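Presented as structure tokens, the chain that follows is alone, the form predicted alone.
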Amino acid sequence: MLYETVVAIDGPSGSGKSSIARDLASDMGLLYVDTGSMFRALAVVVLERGLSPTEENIDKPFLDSLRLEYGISPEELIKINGKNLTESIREHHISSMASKISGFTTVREFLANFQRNLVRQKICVMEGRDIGTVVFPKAFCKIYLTASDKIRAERRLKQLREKGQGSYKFEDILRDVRERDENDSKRALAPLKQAEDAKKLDTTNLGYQEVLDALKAIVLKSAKEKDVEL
């Protein structure tokens, strides 16, 4: 299994990883993998079944009973047991549950194995919180994408309003972003942090195309240095 064939993009919640990673992969002819969607999909199942988010409930037998499908199409990004959860995972209330279960060893191991199986056939652009530090520590290209918490909250609020979820206030979103940062960075298992060999890109004052161009340049440079054929 060639872990090196991965562009690992990590960073805090709301830093724009999903949309930019998707476009980066599309432009460069690579496979886009949204790891956050996987945690969110599991969170949807947990909530739908009324389970308390504990490691006793979200155990290996429970996870092994779930059949994950990923990347069928943009309209069917992720399915569990045949049910398309692509729209459900983007609802704002899912974030809190996803953050809770992401700290469970069983969940992280289950999804890490699933993610590793995806890179067998093609070079992937994979984004999440610990892709370059834990899941693919030998990724040929590692990027840490970030922005100020206020900018990330503004972006998240804009997304929600575009989807018709306009009842949220900026203060609520900002609080959620800060709580997510706290949980992700201080959890005992696979905490959010920048890999030592990752290139940091702060997007606070950058436009979308500027970020995309910067990422392409980083990937091309890394591929050349590591002799990876794109």
The other form holds:
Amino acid sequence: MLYETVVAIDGPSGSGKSSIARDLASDMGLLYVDTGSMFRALAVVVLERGLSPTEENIDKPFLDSLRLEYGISPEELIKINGKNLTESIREHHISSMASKISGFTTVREFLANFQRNLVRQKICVMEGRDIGTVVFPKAFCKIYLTASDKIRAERRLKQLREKGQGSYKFEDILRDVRERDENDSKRALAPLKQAEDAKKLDTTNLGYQEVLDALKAIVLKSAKEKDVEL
Ligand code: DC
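With the form predicted alone already on screen, would you show the form predicted together with 2'-deoxycytidine-5'-monophosphate (DC)?
Starting with the chain above, the whole complex follows.
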């Protein structure tokens, strides 16, 4: 196989990836895969079990003992050992634990395998940090979505307010966004970076529909060029 049948969308947190990738997938009849939700779900389990987040604790036997299920429905996006974690992964305090454990080789290998298995079943729009660089280096379409840190913090604050978690201040969210950018892009393993053959789209000054239209055009063009049937 020359190309892997996945649209890989990478970028920093708050770049608008999640909602846009979901709508792109649904418009094109493809499976939407939010890989951040997987790191978050593992973070929920680590916190629930009171494990200290070290690579020795979150080792392969521990990860292999977890039964991960993805994408049953939007309400049951992610489950571990039969427990639906779709709501709890979005709580604000989960983000930093997810970012922390995402630096562990054990966690990255476990989730990369899980993600590769999903693509064997269906063409996916998969979003994350290392999808085009590490998990699917031969993806037929790679997109790097980004935006200024201030606009990403604004979007995040809006999301939290919509969910009734409105007590956060803009400065605190901006600091979190910057810390996560630093953590995600400076880690030794699979850091966040644009793949050389990815198309970059800066969404700072673009509206939602403009971004969606631009993404669709990129996917269709890549599919045509690479002879991938959608
Ligand atoms: O996209 P998100 O904010 O839900 O991701 C949560 C954390 O998981 C983020 O800090 C980085 C990490 N992550 C990763 O390292 N690799 C991915 N493919 C997706 C997310």
